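The data below hold one chain only, encoded as structure tokens and taken in the form predicted on its own.
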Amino acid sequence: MATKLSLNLQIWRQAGPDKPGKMVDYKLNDVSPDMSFLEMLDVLNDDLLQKGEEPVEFDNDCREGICGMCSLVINGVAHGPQKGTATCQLHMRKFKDGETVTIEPFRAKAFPVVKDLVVDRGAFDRIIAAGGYISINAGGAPDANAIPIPKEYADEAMDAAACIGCGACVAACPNASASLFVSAKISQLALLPQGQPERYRRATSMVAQMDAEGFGDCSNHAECEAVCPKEISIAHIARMKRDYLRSVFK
């Protein structure tokens, strides 16, 4: 049987958007190393409810690394210490018995705290609404070989489309830039024939909305790529900037 862990948790508690917040200490014993990080928080909340205390609010949904809602900064790292892993896929075996674990929300002007560890990432939705789609009539689904697409482009488009919109890139960037997210959503369409008619207009609109939301600019720290749970490359940011410049000069 795996040895149970005892953890010292330091968790950001904030009653609401306009309320002051602070780090609060909790002691949690008998943590199974086979638990996921979110299951550990479930156990903590069960204990708090039994004591008549307010549970810790945190975002979660699929718990399969797909939805991108599990947005936590763990020990100063977005999604925690395991590379290429969302918070919900992080297991407690990555931590040591007696370790102090800090848990905070994603920090960015464009991601205001709603309560505790929950932030409002509606800014991402508005960026997608600004141009992250194809509005032209692309016709019905063609045969697989009807539109020749080089495998290199298809693979790169699929890599970009793997972005789950979690916002870890913003949380990790010292400028709170959303460039990795926006560039991935631009690339996944820019690399395919269906995305070509609106390619440059899309880049202009989405970058403009990103700026309007209050995100910072990219300065090539590459922290976004380091914490991305889908390990999306910053090469997409270069494509976004090229498309934006072409759009401006056209």
Contents of the next structure:
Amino acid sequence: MATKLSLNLQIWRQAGPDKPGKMVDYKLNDVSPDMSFLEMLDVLNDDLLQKGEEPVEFDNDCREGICGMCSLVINGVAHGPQKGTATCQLHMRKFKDGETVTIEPFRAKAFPVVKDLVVDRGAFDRIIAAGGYISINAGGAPDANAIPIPKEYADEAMDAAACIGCGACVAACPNASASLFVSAKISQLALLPQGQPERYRRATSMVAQMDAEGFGDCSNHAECEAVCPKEISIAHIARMKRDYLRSVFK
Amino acid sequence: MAEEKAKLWSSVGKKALMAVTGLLLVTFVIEHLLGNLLLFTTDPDPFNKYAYTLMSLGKLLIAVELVFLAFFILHMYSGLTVYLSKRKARPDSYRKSGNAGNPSKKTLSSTTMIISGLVLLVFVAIHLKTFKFGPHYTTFVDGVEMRDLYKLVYQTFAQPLYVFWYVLSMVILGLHLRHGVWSAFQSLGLHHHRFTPAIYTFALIFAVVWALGFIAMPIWIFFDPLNVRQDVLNLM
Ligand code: HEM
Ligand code: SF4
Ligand code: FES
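Any chance you could show the form predicted in complex with the partner chain after that form predicted on its own?
The next block holds the full complex; its first chain is the one shown before.
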């Protein structure tokens, strides 16, 4: 039986969208290293409720790394210290007894704080609505291999399609750029035959929406790729740029 | 046309502009170091002749200079807008900031581009004032009268403070190039799973070699191991 951990938590508390927020200290004892990070927060919230205090608000749903709801910047890193996983897949065994752990919301102008650690990622939905689809009636699922697609293209498109829309790329980017997310959504269609007719129009309208939402520009720090729970490559950002620049000559 | 203009100043367009202008400035930096190599010889003539040949291009040289000036301004302007967009996009910064590590390319170099860029701006202004618009010494090479820039350089780099500022600026140039050279390719969409790691490493090597090259020259002249300065400055 692994020994239990005592943690000094520093958590961002903010009562509402336009309220001032601040870091608040909490001490949490008897944390099992087998707990997930979100279960640790559940225990903290139980404690707070028993003491009659307001629990810490945070987003989550599937708790298995597929829905993209969980967020959190842990010790300054989006989704915490473990590579290729979302916050919900992070376990407390990654932390040391007595460690101070800071927990902050994803910070970006385009992701306004709703409460505590919950932010509004509606900007992503509006970017998808601007062109992240194909405008034909797709009908039922097509037969496999009815349209031949080279394996490298299929693999690359699948890698892009792994994006769960969590927004960690924005949170980690020093410029709060949404380029990794937008490029993944452009790439997954740009690589497949069904995506071709609207390919260049899609790139321009999704980039225009991204800019209108108030995300920053991309400086190629590649910090996004390092925090992405699906390890989406910045190669997709380059493809987005190629498609966008090509659209100027179309 | 209006649509093309909007695209140019979009987040993708302005980075492409910055990359093209930045790479053109890099070609200038490449050429400039190669020219400087002539300052390592004890004979002033080859360097002065090289400068004379450039200057005798006349109108063509002025045209090239104007293109560089325009690109320099466009590069600076797009750099400033990227910096301002970043400030606006995250008004409330993290109380604790961290680094996610590999495969991140966030480095001291990448996070200080605006600072290194502004230092380079000041450097270029001082550099032009000292040399291009500096004192006009003359010399004769093969009977042709020309500007003695070799002498001006040897005179300038006898001043410890000037040498210090120059060396510091060239360290900062190295910092700007370390991220800038690989970043420009990515900004233009030139990414390849095999070539990109090579470009990233090349950018590091290029930045270090070129910075060291520019640093070696003032230090060589300051310490003047071959006692050239005495002759050069007594010539007149
Ligand atoms: C010798 C002069 C210079 C050279 C050779 C140079 C070269 C470059 C290159 C190649 C890039 C990469 C472009 C890209 O990321 O797509 C770059 C980026 C940048 N340059 Fe320069 N530059 C010079 C002067 C300046 C000056 C005077 C400024 C002043 C504002 C500046 C500001 C910037 C900034 C802020 C970036 C980064 C932009 C970003 O983060 O996305 N540079 N530079
Ligand atoms: S690219 Fe990665 S980090 Fe960004 S939204 Fe998609 S899954 Fe999340
Ligand atoms: S809660 Fe669904 S991805 Fe973390």
